[in-house]
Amino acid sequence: MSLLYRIQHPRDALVVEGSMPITSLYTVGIAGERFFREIMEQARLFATRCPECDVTYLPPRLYCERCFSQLDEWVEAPATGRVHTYTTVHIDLDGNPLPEPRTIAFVRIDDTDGGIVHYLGKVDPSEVYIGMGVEAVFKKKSERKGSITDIAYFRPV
């Protein structure tokens, strides 16, 4: 069958069974590297700011999504924010029950136009609410590895 063959009806679609070995390496890019390095080395959040659109990106970007300007201005962002939305999970990724429910939230970081999806800690799931103020709790420096998990969780303030 050629690449130009046109399927006339969905029942004529071909299925090829098998597996395809794929290897890849994910990189966080230039902006992501600086973002995670600041978390790892200094326990602080950094964002990029577009002077044209007055948008502060967290996680940081190298180019503005609105006007495509190159973003050279890095600003320190507070480690505080507000719960924008959340869910409480009772099972892990393998379908096993968790010993205790975990709450995951999208936290809008203060003074930025972005946020982070992360665990909430030191709060009962029944007490979480939209708009709740939270702050990042960073792992000890010796435990940090340069990833988002260097933030242990966000706790209420």
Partner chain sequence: MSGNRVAVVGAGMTKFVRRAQETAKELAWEAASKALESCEMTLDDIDAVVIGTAPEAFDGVHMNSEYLSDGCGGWGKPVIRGYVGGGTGVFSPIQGWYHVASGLFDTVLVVAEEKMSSCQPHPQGAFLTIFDNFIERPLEPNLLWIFALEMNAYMNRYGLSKRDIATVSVKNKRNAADHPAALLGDPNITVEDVLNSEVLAWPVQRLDVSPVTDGAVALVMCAEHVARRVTDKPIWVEGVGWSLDSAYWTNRDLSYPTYVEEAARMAYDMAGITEPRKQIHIAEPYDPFDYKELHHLEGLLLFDKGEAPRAAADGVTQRDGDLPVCPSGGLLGVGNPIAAAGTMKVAEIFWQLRGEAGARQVPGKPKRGLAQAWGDLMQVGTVIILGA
Second form
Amino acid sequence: MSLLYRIQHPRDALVVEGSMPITSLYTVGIAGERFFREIMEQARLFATRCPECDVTYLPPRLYCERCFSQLDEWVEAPATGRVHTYTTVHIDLDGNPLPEPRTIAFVRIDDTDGGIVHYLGKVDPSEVYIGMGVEAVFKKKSERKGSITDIAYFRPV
Amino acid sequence: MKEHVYDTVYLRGKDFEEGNVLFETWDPNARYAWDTGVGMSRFLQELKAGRLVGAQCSGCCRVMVPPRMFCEHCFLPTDAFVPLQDTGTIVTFSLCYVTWDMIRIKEPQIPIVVAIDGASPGMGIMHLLGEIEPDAVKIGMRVQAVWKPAEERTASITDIAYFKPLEQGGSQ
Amino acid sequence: MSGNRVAVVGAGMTKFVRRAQETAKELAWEAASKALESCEMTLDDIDAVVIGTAPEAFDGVHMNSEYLSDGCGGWGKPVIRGYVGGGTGVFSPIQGWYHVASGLFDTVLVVAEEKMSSCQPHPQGAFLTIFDNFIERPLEPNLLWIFALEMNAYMNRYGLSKRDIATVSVKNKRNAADHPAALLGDPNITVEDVLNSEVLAWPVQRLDVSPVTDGAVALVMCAEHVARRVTDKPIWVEGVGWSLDSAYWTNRDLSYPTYVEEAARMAYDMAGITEPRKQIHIAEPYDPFDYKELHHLEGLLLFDKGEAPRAAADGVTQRDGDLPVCPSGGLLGVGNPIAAAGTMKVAEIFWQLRGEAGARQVPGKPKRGLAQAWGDLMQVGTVIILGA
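The structure above corresponds to the form predicted on its own; please give the structure of the form predicted together with its partner chain next.
Once more the chain from above appears, this time first in line as the rest of the complex follows.
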């Protein structure tokens, strides 16, 4: 039957709609708790260092992915860095035009081996270049809630 | 082996409510539209017409419900849709007092697996049982589909509102 | 035994908790680093990594094993993730076994992790999608239905009472009181407590069910020449087996897990076991619900069909009985972070065979044990046999 049977009319090609009714709740974790609290309370960036492997992790990690040792050495990192790469986005997730294009950069944070993906602000997209020096602009303390969006954006130094 | 257990940090609900711990939430907003496919489309259209059908395999001769395009035992295409009856036998049941998100309900839902008459032995589908006191449900009980009125049917398994106990003298 | 000889030489785990503060990868690292430490190995000694985790929807991270990989020790290494539902926790060590038995790698780190507390309001929201989208989900089912339906079919076939089955929950929660990682150990629980607990989906009551849990477990597995160097107590993998039935769960006899028997026969054949009831000294069958332990003991051919409940009532499966079953405390007592729960059972057999299980140690120096997991739409069995 199945080799011969065909759906003859579009009305017979049924579709059933559904969803997965869940909300994901993510704790920021042991290292993340300290990282985001420093941002929220002090507007400072902190990294963890592995002296063995000479790697400074930002965002900080609880452990070194290379040697697997627990990282206890916390170091303050400057809130400055360089644009490692960037893109300018003109549409939203659904493909609709944004009112204004947004430039997103991967910012390598100075004195660390890591970096943060964030928005660039106070700069015309056409003037952004790889290697550009930038700094984090933190929201006002009263608006910070322990999230990566406590940094409003990075702007040219 | 106690030394091989890491002392993981345990949180309580109030740690979230009182701001003792930082977290983010995200609603994946994942909405799907599943094509019902060849075998199931026919099954659902037949439900709309008030009928149950199975599919037969020429290899093992099983009459299978729900119907499928191929027999998973013989790995052959099935050969024909076969009309089934809308009666059957309760294979197993439960009396359920909670919803999926663990909200309590007073009158239990009665999910059953019902082996459908006309299909091969043991071939059942899951559905709900109604028109019965929870205490009276028994495995082996004979049941019959209660169909929604034709104009309310939508080619869905819920075109059968539920199964109810088959009255004495009902068809076998 | 097919392939090269493979040993388990190290094991470690997190505490099993209701809600962990750690991220999923931090949990994985806690378990993996404990496992390496237990056999005095470092990440440099590891050739490849096997990751076990259930559907992405629990952790809420798509590409979950890739996200977890650095916490599992996978940085710059061959990494694989396997998934067979609740059977994953035993399947991951099976994958670890064939990585080494094949001769491809000498040392493998196996890490299983689950953070179910990420899934709100309840992990059941994700479990809903295991039901058929067309003929089951429109009925608005919940996961408890399938367990309740299977449990009732099992009870009805053999004329079992709730009391016959509740002894399993009591045994496991009492055993778990001696497990340093346990979430629900209770040395004083009684059969009456189980029978009087809230009815969720009859015949399933609150204390028949294992809890939603966060946790991770890791094992170090290696080739014989490495094992001889790193430990004087290697525990050998003697047999592995796995089998799946189809997802048409309403088409089969729910009173017997045929797929578990198929997996067990594969593992027994590999291990040269002809009389499992004499040759298996301890067992860790999968026990997300109390009746499942009995159901699986029968599928594993360790008891005749319908006979496991009587043996349990007679004390045969107690820690000091003839066949200690779930001396760890099982999922009912230690907890049920899906994939990690099965690997916890393999770790328990490892510790028991080495005589390192502390207060949980079964007497009589057991020489061979079995761990088994189960999952999906009541369709998969995974079995591993370890020997001292």
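Each form is matched to the other, and the largest set of C-alpha atoms that superpose within 1.5 Å is called the rigid core. Residue numbers count along the first chain shown, from 1. Worth saying up front: this structure is predicted, and the values here are computed from it rather than measured.
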Discussion item. Once both forms sit on the same rigid core, is the C-alpha displacement of G131 at or above 2 Å between the two forms?
Written reply: no
